[in-house]
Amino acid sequence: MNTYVEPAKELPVYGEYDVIVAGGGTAGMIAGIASARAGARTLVVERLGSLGGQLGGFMNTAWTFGDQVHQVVKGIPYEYFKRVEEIGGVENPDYAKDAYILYDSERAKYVITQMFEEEKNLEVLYLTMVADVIKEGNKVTGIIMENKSGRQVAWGKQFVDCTGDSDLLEFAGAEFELLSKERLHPVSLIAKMGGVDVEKVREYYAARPELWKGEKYLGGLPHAGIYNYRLHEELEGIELPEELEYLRDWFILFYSTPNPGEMVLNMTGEIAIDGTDAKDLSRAEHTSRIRLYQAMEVFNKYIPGFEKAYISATAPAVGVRESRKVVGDIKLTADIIMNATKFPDAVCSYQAPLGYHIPDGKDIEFRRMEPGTAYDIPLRCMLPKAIDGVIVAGRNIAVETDAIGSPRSISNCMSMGQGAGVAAALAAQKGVEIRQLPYKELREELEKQNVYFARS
């Protein structure tokens, strides 16, 4: 490969931070609140116009609250649902017992860009990249930044790496783990369809008890709306064009949301993409779309009720369910979770369905753990070895494939995002870093902020 060396030249400095989250996703928005609260100057960085990454990129359902006895997502992931519910954006919540909560991803979007508005000790940075770190050591004191008015340098005492994709594990140097893309979970690029007839939808089902299947796929966990999954028996005797024939077994979900007339379509877009690659990245937008559009013909044609159904908006990115993951000291495994495990250096505590999307795209396998039980998330499993100054929370956490559908799921990311925000505040105001840091200190100070622990 060619390569160009790029003169070096001085850098102007955008601030001085206690702590910086670099994505403002899922976990990086709660990060960014929980560190300020916490008392530390904190700065977040992302990508996109928005807070919220898949959270507010037509998700519109976020996994379990409870454990289907109790609720155990508190704290701040759940301040910032019920603003949402109390703006008319989350439909009929049981936050102890549903599978998942239905929710706006719009008023979503209002509500956590009013939080940020309201914490003191809080700024974001939108539209920009972070392009390198900077080190002293083994210790990462800053990021480059990369917009629209060019490079820039922040600094900073501690850094949340909520990338998704471990970016700033990767500028560091850090070890990390990417199977093979063949390997990985499949990407979706999720899309909302306006123009359905939702109660004409919700009586086909009905008549048909034989096609509900997302009954079946949520594992008969109660939940608000409408959800389906698959279209297999619905095409069953029905004639399609080649091109289209693989939509019979592929992996579809569809659901309502608070909105009327409105349903999200939650397919695989592409298989075998490593989401650290932009040629890869590029290729998922692309077939995602197409797909989405096919998927919606044979929606248009054949399912009562989404006759005159439109796409009315895609996600401003495509969906990656797994990347790099931090090689930390402990890695979650399905028998960790399966087993309700407790740590005693626990972050949060968390229950949800263990998903492992088939890496060809057509299905996914679930098990589901013993009702009121639930397991720890490890601060363990969130801090890269040999690196200092760096927690990651999010998706890249230390976890096996088999086992990344259950920690990944929104609302235990941003409590692990909660959990990474405080612990890395408390390290920069006291000039330790994070794994040095009394964990009777971090457990008391996450509980002021109400995160549950589950009880041995």
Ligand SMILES: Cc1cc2nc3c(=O)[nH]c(=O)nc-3n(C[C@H](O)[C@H](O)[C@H](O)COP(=O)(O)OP(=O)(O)OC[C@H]3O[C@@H](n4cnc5c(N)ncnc54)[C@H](O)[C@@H]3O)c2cc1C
Given for the second form:
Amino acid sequence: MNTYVEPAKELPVYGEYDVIVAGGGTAGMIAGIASARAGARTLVVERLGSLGGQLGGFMNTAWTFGDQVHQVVKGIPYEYFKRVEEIGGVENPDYAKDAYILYDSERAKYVITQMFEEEKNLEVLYLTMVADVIKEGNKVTGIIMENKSGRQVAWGKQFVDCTGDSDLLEFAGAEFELLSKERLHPVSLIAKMGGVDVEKVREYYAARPELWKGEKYLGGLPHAGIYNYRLHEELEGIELPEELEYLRDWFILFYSTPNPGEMVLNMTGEIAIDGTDAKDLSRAEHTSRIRLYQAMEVFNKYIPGFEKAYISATAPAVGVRESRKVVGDIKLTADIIMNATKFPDAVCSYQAPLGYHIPDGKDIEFRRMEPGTAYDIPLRCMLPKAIDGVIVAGRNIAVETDAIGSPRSISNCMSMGQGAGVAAALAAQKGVEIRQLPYKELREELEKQNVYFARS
Ligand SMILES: Cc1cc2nc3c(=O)[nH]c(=O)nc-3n(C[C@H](O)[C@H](O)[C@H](O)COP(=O)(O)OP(=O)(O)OC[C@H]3O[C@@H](n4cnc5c(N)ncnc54)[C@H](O)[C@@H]3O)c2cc1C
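Can you return the structure of this protein in the form predicted in complex with this ligand rather than the form predicted alone?
Expanding to the full complex; the earlier chain stays at the top.
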């Protein structure tokens, strides 16, 4: 690629903060609240016009808050979901046992906006990209932001990288892992379908339990409103036009929401996409939209209850399941998770099955954990090697590709956000690095904020 040397410019300073959170998505919005509640003056910088990231991008299904016996995700994520539930935004509020919590993403975005309004010490700047960092030696001391007003600087004592893609870490020159795109989980543009006769869909599947592949995918976990993962059996014996034939064996998950006549379509949009490459992302947006309409055609013609259904909305951007992950002192593996491993520097405990989206876009492999068990998320898989002033939270922690499906779940990203927000706030207030914080103090503040820790 040709290059051009950008001339140096004097930039205005937007402000000075104790903690700056890059990305106000699933993890970042909770990190912001947790940091502010721990007493730090906090700024959240978000590239979109709303908080919520993938959680607000029409997801509507948050993997379990429980370990199949007890509730394990508590703290701010639970307080948040209870408020969404109170205004009718949760379909199945069994936070201990249900495999998925089905929620309405619009109510979810409204409630998080309210929570930000209520929090003193907390500001958000929407429609703004974190575009670079400023460092003193190995320590990040500021960010350069880019938005309608041009480029500005914000100074901070600690930073939380919740961009999903570790953008801030990349600008800081931190070591990260990015698999070759052929090995990455596929991406999906989530869509909402309106005009669905949900009762008819329910009756169709209730009368044909042999179609339900939940045993394979959920290991028999209780579910509400999830209809199926692939349409192979449903389409048996049906001749499809050649361009739609691939959909027979494609990953297509659909489920109901708390809203009447509405379902969400979560299907593979494109494969072999590097979520940090603008050209790849652009291709993914394009192809996913075509695939969604192709799938809709199949639903309309062949699946009872969808005759009059239509795509009512698509997410603000294609959803990336995996991209740059931090290199920390510990990397989560499938064994660590399946063995419900505990760590002395835990920021939260969690359980969800290992859901591995096979890179060819056609299927998922699930491994379910034992009921009543949970693993810890250690601080050490959130702290980048050789860089100070930054902690990550969200799908960009240090984790193997075949294990990421569990910790990247919405409920756990929120919990990790809470852990990172508190750690950054305490370090900023004490004028130390997170690594130097006495764990006891971090744990005390997290327990004060109602975070649950599983005992060994
Ligand atoms: C298609 C798809 C389906 C999924 N299905 C489920 C499911 O059913 N259940 C479940 O529990 N989990 C599911 N997941 C996983 C889960 O939704 C995500 O792993 C989780 O939401 C990621 O949270 P995060 O905070 O790391 O990232 P996000 O929620 O994506 O947040 C990142 C935020 O950073 C912002 N941002 C990015 N770059 C910058 C920048 N440079 N400057 C400023 N802001 C920036 C983004 O706009 C975004 O708001 C799914 C994921 C995908 C992609």
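Positions refer to the first chain, counted from 1. Basically, rigid core = biggest C-alpha set you can superpose within 1.5 Å across the two forms. Fair warning: this is a prediction, and the values are worked out from it, not measured in the lab.
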query	finding
Is_shifted Val84 between these two forms (CA, 2 Å cut-off, rigid core)	no
C-alpha of Cys381 off by 2 Å or more between these two forms on rigid core	no
